[in-house]
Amino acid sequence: MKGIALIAHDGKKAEMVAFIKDHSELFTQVKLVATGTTGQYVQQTGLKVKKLLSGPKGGDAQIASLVAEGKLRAVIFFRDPLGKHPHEPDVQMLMRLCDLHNVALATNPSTARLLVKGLEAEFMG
């Protein structure tokens, strides 16, 4: 089964944890991968998650690679559009690869809720 990647910029990590808790029924049934620090936060919910490097140290690029390899079903990336991020080229590459490989990408809680509803319908009938 293809996994779901979770990424959150620093100012959005608490929001990601709340989102995961609100949709734990789905997230307990799928393979999760996350950038390093986001993964630490997600683990606090009790879920099993494979942690990669932190975003600025290459984690976004690692997730982009998983997208290109066809190993991910979706990416949920709570972005901070007002912050400056030194790894922005990696973020842009990840978003471009999601488009190129037709991988669902949610970049805020509203789109993530819609994405999760679709996945729940698919996984849970």
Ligand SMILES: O=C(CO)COP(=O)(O)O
The other form holds:
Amino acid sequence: MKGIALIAHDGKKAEMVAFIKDHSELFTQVKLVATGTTGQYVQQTGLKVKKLLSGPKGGDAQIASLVAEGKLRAVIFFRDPLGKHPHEPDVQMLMRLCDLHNVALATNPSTARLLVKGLEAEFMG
Ligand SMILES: O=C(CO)COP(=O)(O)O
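Having looked at the form predicted alone, could you now put up the form predicted in complex with the named molecule?
Once more the chain from above appears, this time first in line as the rest of the complex follows.
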């Protein structure tokens, strides 16, 4: 089964934790992967998650690579549009590869909620 990637910029990590808690039924049943610091927050909710490098150190690029390899079903990436990020080129690459490979990408909680509804139907019947 393909996994789901979770990523949140610092200004959005609290929203990510709340989102995960709201949808824990799905997230306990799928393989999760996350950028480093986001992964630590995800772990604190009690979920199992594979932590990659922190975003600025290459975590987004690692997730982009998983997208290119066809290993992910969806990417949930809560971006902070008000923040400045030294690794913006990696963020753009990740989003480009999601579009290139037609991998579902949600960049805010409203879209993620709709995406999760579809994934629940797929994974949980
Ligand atoms: O920077 C990020 C996304 O671009 C997220 O990285 P962290 O989860 O390591 O904070």
